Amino acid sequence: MTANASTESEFFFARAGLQQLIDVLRTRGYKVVGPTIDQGAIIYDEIASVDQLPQGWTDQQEPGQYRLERRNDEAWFGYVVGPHSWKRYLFPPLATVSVADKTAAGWQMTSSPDPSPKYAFLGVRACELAAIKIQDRVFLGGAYVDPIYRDRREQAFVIAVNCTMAGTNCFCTSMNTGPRCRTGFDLALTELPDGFLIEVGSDSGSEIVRELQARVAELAESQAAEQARLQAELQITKKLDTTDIRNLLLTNLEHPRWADVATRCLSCTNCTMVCPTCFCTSVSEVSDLQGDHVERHRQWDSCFNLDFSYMNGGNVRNDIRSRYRQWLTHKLASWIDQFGSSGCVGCGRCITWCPVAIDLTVEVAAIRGETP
């Protein structure tokens, strides 16, 4: 290593690598998701090429607002996050969960048909890979374990890209859970004017950088990287206090701030289906005309429906108020008790798809007392 080196965990490639990157895991039989432009938003869907990446955009965000906007360089990840999360993929929306057929011999049971896609997920913030560790802790940690979930997070290769700007709806620096990526990925990229620095985190990453054309970073471009990171850090303006925040919550469920929230909310259920941990289902089952067959599929649901709630010939949460309340205090309080830590990971998507603009951030702090 020269003088003028880095460290042998960081890699460099120039620009053209992404495309060999995207090339070698294809090769290896990965389906490669990564950041794509549809219907005004960036969203994560199965890409083959660079030309598929939003090279050039970057999204603006105020509370209840998203747009796209032209950046001013060529930047494939100049970006912030978007309406999805890598949960619709882990944890699919619509998943078929066991089958039924009637046979000669009786009905015949067996666990989902669906195969388990082997997926390499491009573009993973910091604040993502806190809620991957999340649903992991979820599905994986206790006695039941979500089999979809195991057999897709088992075969998934992370390649996480640092953020290099933030947006006005993030908040990760008060959860702890970025700008920087410092764990649970395969590789992680900073984007730099004329290429990618490369950091490695798992033996499977060590050996895929070994099929690339990278060659050990310099000092001057670690540097760069390091900089254009804490450039992100520094952008960020919203806070949320989490300070005592489980029992600041479960002490104030009759606050005045939940009727006045309870105006203002749609109960549409934006902010549950975008956010990147909530893991809320419901079960139906589905036959075919003759009833010899019978699939039972699972589907994403809300606390935020009405129905999710009933039980017992009655509904537990019948007004929005009850409702909104269900959500905060699990996310910010009661999640803390049943996995270990909190509920979000700041990354400010509910803040963004909430149509009338609520922010969970002021919220809190109008429970706190504080000027919201």
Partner chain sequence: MSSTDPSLAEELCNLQFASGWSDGVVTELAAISKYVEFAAGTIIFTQGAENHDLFLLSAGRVGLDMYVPARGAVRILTLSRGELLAWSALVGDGHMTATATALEPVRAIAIDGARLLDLCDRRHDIGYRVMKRLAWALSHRLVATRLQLLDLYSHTTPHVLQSPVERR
The other form holds:
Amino acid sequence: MTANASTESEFFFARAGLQQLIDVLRTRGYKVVGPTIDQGAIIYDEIASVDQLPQGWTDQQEPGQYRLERRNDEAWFGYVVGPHSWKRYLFPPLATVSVADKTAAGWQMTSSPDPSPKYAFLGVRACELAAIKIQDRVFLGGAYVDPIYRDRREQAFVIAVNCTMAGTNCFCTSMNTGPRCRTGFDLALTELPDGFLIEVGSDSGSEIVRELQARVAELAESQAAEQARLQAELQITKKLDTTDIRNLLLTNLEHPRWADVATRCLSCTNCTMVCPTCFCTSVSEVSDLQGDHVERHRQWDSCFNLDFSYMNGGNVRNDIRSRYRQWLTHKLASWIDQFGSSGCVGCGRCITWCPVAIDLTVEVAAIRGETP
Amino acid sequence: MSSTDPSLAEELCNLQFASGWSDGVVTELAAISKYVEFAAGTIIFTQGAENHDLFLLSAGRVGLDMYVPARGAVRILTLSRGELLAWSALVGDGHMTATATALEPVRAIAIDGARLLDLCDRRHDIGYRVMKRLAWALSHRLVATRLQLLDLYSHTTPHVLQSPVERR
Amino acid sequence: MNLSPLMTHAHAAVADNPWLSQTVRIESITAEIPEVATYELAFVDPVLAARYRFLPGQFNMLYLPGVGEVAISISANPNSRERWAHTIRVAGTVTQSLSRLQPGATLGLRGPYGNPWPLADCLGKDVILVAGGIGLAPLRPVIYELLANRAKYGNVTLLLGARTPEGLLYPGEYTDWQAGGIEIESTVDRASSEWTGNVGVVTLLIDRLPLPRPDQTVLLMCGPEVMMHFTVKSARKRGLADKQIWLSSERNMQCAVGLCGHCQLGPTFVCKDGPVFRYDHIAPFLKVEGL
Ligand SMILES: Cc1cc2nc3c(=O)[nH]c(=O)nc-3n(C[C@H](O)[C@H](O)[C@H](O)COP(=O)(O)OP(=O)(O)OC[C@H]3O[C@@H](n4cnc5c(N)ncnc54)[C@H](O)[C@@H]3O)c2cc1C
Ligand code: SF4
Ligand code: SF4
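Cool, the form predicted on its own is there; where's the form predicted together with its partner chain?
And the full complex, kicking off with our chain again.
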């Protein structure tokens, strides 16, 4: 389903309409997840009220830095992206993939008992829509489908919110993923000083709009929204040159830059945890005291962990050099072979949350021979 | 030797040792070589003994053993057609580093080490070819020995390979 | 719902849960060489049992609840029905626990997974199988297939490498295999002087092999990566091109279906793009240390 960007399908509702939207979704049984402030960062959590939104706050980001600051207005969505991404809800950090019970007839295995919550995501950015599309391809696009992701994904209602500002670490324009939300949403909002412009992206989206006190948008409102979105685009300064990037990286597996970045990287896994597309997991056994009831727990893992590549007797990627190389070449190069697109959407999270300010765009430029 | 056996010169080429060399050179080499045969079980030479021939195996397998006190003979390698035996006759001091046993009826070309060295000294073009052949054979043997040393099929990883301190 | 078109398609294609194991029972256990035993398994559910098929080179995930899950190649005749064999070496946690089980015990199984050996490419060709240690296990189904349709293939040679003579796998079957028209050469790394077989690395066997038509020869190998690396070198010297060489590879595996990320080797997932690869497809990545 693609969003029809023509003005006919654009609606407008006043600021009070946002609470109404949350209420409508909750009445329909959705758990509404949206941005909220926790421990000095804007994260995604279940919300019931607009009061929980980070109204009047923005995020100031630099490589290795994240700080909340007051805005000089009362915008609800006046920030870019924080340490969370929606993968936390579609692809939970911890899930039970199967259960085994010892019976008289031996071990019996059953599917995950975990419930599949029905989520409505409020405030999904363009780069995050792209990230969801990438994870769709990983978990649903191959011969084997991940049932946990599928069940959550099928039920999810996606409300995108266009960026009206950009962060220092954003480079969605290089990755062709933003800042404009174009597809992959049920509704897309653009925040204006006195309300929201709404685009409808699906039938269930228009059903919800019908329940709101929304009216067809006026030309001036559409233009103001376009202006606001343009402002975000103009603020983006970071670039990643993706020209022939797959071959660039895969033919430079012995480039000295890998050893260089290894002297800085702590192998802390932060970048993989915050990345909205990273999908590596490990499975562990959790049994009751008798050992007759066993659950298989799947947990987010990271290629930066030493034992990630463990094979009886040793680890394949024994040094940080090979682990950083694995991460970057997977994300920006092998991903193209595997899933038909880059694994990076240009959200900048890995740059912001790296404790030592490693910036993948700089690393790629160095391998390209453009060290600043 | 039956009449269908290839001539020494032919066999030196068949065995790759002298393949591609000019007829003249091969003839000179054949002149200092002879066929030798060993019945299965024959000890061709023993570790530490003097031996002055370089052998090029033409048929049959030879086992190379090294004697380890209190452990007995340990088989290091077996050699087959086309492979060189007793290279220390040429580049060592003539004392053999291992014991060679014919595991099957063995036929070989024995090249007189002293005369070969003399030929190499007189004719550096031949010397270069012979030494190149020898170097190739020895480097090949070295790689094979390293692989054996790695103990690839061992169930426990040798500690030397796995540093307890993570490399950065 | 705004699902990408991919999603509905994939959903229709496979509705099963790839994480779910089925119950199998150990029918028999045969001790092979030290630390290695062959387990015959069968599904408890007769419907699954009747349906189960695999191709030579594929593997299963064997699951011991509470202990863990391991990838194990299928070592049985591909025509076997109802039950099939896995040859397993005691390595660590899971394989150790497995070795303590008795016939009749149950465990979980998912599979078969992975790409098979290229038997169609071997038709009419000379075939060299190179196996190091337990690496013979994934090649055994190929041997059974070659024996069953021996006339369809040219010369077949099996080159075996092991640490010691006692480490040569399935010794009881060699006579049958030879009688069926497979040439066998073996070599070991260590032996006493009583051993009359070969001593030395398996690559030396390739150097010595009569290779009447190298361009019509296919080489399939499985063993330690270093062994395979040097096998390729020897095979190249004998005139085989990289595209005539196939190998079965190994990486940590948690899901076996391309969802967990562990088994990546360059752009490939060993579980679903392998474990059997054509050498030229994987060579640029296999040779890079720590990839
Ligand atoms: C495609 C494939 C086919 C295989 N076929 C066979 C076979 O036929 N016979 C056989 O004996 N072995 C086979 N192996 C190797 C076997 O999977 C490992 O020996 C086994 O996983 C070790 O598990 P463990 O719990 O006993 O050892 P531990 O050292 O305790 O390992 C802990 C866990 O790490 C993972 N792991 C460790 N080693 C490996 C490894 N080499 N490969 C993948 N995951 C690993 C497993 O999840 C394992 O449970 C195969 C591996 C792969 C990838
Ligand atoms: S690699 Fe970094 S910039 Fe790219 S999507 Fe992941 S977190 Fe965002
Ligand atoms: S790149 Fe940065 S965030 Fe990623 S593992 Fe290294 S130190 Fe941690």
